[in-house]
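First, one chain by itself: the form predicted on its own, in structure tokens.
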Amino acid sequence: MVRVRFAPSPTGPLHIGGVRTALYNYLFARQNDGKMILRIEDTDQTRFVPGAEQYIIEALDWLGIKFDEGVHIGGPYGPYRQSDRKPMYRQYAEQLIRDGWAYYAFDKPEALEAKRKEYEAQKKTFQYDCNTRLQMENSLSLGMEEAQRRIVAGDPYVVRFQFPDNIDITVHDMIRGDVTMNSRLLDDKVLFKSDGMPTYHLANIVDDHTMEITHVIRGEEWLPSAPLHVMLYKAFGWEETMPRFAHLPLLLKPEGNGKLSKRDGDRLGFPVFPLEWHDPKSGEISSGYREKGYLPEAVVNMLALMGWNPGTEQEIMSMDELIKLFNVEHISKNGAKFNLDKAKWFQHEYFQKLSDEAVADMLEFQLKEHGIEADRAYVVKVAGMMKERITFPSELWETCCYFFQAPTEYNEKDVAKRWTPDMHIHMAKVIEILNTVPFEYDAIHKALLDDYIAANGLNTGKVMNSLRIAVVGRTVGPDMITLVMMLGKDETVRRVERAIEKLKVN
């Protein structure tokens, strides 16, 4: 069966390229008939952040992206965090040293930093491997049995793992092919630390063989680790049940030199994160996808098409097409450029499928903290009339406002440039067709296009902005016969003759 995993570590706000990662996973494992495993990576702990484990959670959970396993539904394969495993990771970085592939380093910080310098001098860069090791205070240069004295004794220590000189290490890797470094360009990684956790590429490996993942797609940032996690199974003797590895191309800033940050969000004025993240530490508040009005179905299918592509001109799909379309050969080895536009046209697409009664629904709720009540079917047909108009639900007030409230101001460029010192005259002769013409439609536009603008010359522009001006406030809205049918002529007339009022030429 296949098993896949996503894999965070509790250290901030989950990046919308993690959501990025969680959801090809997500699709891998349904397209499969697999499963999705939740797996806390908190191995780190100087770097935990309260709040964030949860937030990864809620931000998962708001976009569709299911789990069948994990940290806050358990399963046969927990714990599925990794602090809770933690006293299992040491038999394996110990079996590691009696079998050759790991040893005990005592290196103080300083001595390290020394070592640095020492490189530095030489326009070098110190690097902790083949050539360097019996250079360093480990148990390779003191011997095992001193290396035990100095652990009996309490003596700090990490145990790093030991590459073998000069050998090609070659990665199988869904997206890339096959990548093969030489192990002198390789340091030997700390497994296990000082403080009695192991590190990410430790427990990673352990934790996606005991929990039996047969695929780990996750961000190209891990590619330069992959040829050492390749050499950990080999050490273990798991070489046959190893997963396969796709490593995912960044999402890079909108000009495309670099990857995309938070920075990047702050300053072009877009969200990087799928909920709005308030930090505890510096009280600082991230604006979130969802706070900011996108859809959750928005967002997946933004995602989905950053870095992949079905092979086709579509573009609109939802998670059950993605799901069926989904295929890891087909994802870009190159990064993908975040486009802001793109995401706001994805968003307005999924706002227009929402039914008009779900629109009313958001509408209603802004009319309420207007202090107006409006009756249910006149909402939901306004609803259904400007929902096109509409890409974000904080649009609606805005867009909406004027079939609930006439206007008590008028937008002054609008009147300078349509409101003529006659336009009264023209206004008053609208109020008199009103009450004159049957209240349809066709009869309305007939007497009032035809029979008056069109039979005296008028220009039709300066007459129905200046008429929408007096109804709305400003010259925006659907047209303007539709508009006077949807307020009623009572309604239509009192506006009307406010703004001749009003807006009086002396």
The other form holds:
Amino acid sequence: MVRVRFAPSPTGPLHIGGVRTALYNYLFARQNDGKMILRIEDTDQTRFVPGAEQYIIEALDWLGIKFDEGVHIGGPYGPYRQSDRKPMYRQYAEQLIRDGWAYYAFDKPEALEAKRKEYEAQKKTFQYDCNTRLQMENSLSLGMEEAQRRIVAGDPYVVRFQFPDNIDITVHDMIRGDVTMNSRLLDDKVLFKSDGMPTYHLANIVDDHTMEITHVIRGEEWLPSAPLHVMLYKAFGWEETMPRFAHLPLLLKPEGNGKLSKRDGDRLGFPVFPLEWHDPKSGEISSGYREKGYLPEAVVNMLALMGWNPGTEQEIMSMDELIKLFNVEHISKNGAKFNLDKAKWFQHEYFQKLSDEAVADMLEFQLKEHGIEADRAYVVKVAGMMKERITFPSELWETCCYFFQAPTEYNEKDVAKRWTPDMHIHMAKVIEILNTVPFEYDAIHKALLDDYIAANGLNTGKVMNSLRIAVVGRTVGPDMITLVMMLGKDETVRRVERAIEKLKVN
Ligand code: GLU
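The form predicted in complex with glutamic acid (GLU) is what I want next, because the block you gave corresponds to the form predicted on its own; please supply it.
And the full complex, kicking off with our chain again.
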């Protein structure tokens, strides 16, 4: 039974890189009929941000990334928030000490800082490890008896992992293959503090083990920690059930150099967060995909392809298709560049999949904001006609307004280019034609384009675009006769009369 977890720390809004990690876990779980778990890793209380946990839940829910167990829905392996699991970690720290895999350390922050300075002065970097640990104040250098005496006396301490000297540790990564690191390069990481809180490393391994996690799929930034994690499984005697690891490639800046950051989003004008985030401390607002009008399906599709491909040219994939097609073998080892044009392309594609009714709902909402009540069937018709020109719902009003109100001004450039001094004569003729021929597409088309424009050797572009200026306000919009049919004879005539009046050359 596959069991995977998404294990964010509630230190702020969830970055889209984190969303992609959650998505890949979800696809993998669903594909294997497994379970998807949401665990909140909040052991570092100094970085806790109120509202972040709720944000994470809301964002993933909006995107359709669902969980089988988790902090918000419970489950048989709970609690799913590490601070609620606090009492269970101490025994594991003590087990490691008992078995010679960890030790108590009493070094004060000032003492550690002094050591760092001492090394710096010699152009070296201090690392708390097999070479230096005996110079420090810990149960290895002081002896266990002294260590126990200090603990009983209430001295603050931490528990550090004790890496064996000079062994090669291999992480079998599903994406990268074997990654080997020598223990001499690794520092004796803090696992537990005397306030009873474990650090990320201890809590993460204990929880993955006790929650029976089978696969750890997470960002590449955790690869350097993986050798320690592998050693912890060994130290606890849990090697048999150690999960398999997959470290996902980074999401890179659009230029390709470096990790995608919030600042890149601000700089280039795209969100790096799924939902808008109001920072409780600074009051700063960061934009979100949802509020920008992106459809969740578009965001999911775009993120799925940032670091993975189905092995074919197919780009548009629904969540169900992604679940079918996803495979770890096709996850790339290299970072994936964020591409704003591509994000917009996905959004446009998904917008086209919306029903005319759904687009009409959005349009109606914007019409109301402008004080316009319109016939539902008419709104649906406009929505269906204009959808292909729209990428974001916010463009609806701007793109469709002339279906609902006459232009109040005329684009100067268009007027200068098309509305020649004789144009009032031609527009008066257009009115005459509209008032006399049957109000049908073909009849109007023939009367206007053949019997008047062509028969009199007039410039079609000039006349038809002037009519467009009169009706729309500028030279944009759908097929002109279709537009006239939509607006009706009376409204079209009124608009043309008004343009003749307003654009009169004195
Ligand atoms: N709490 C870690 C994070 O915020 C989880 C890393 C992991 O999945 O092991 O990314």
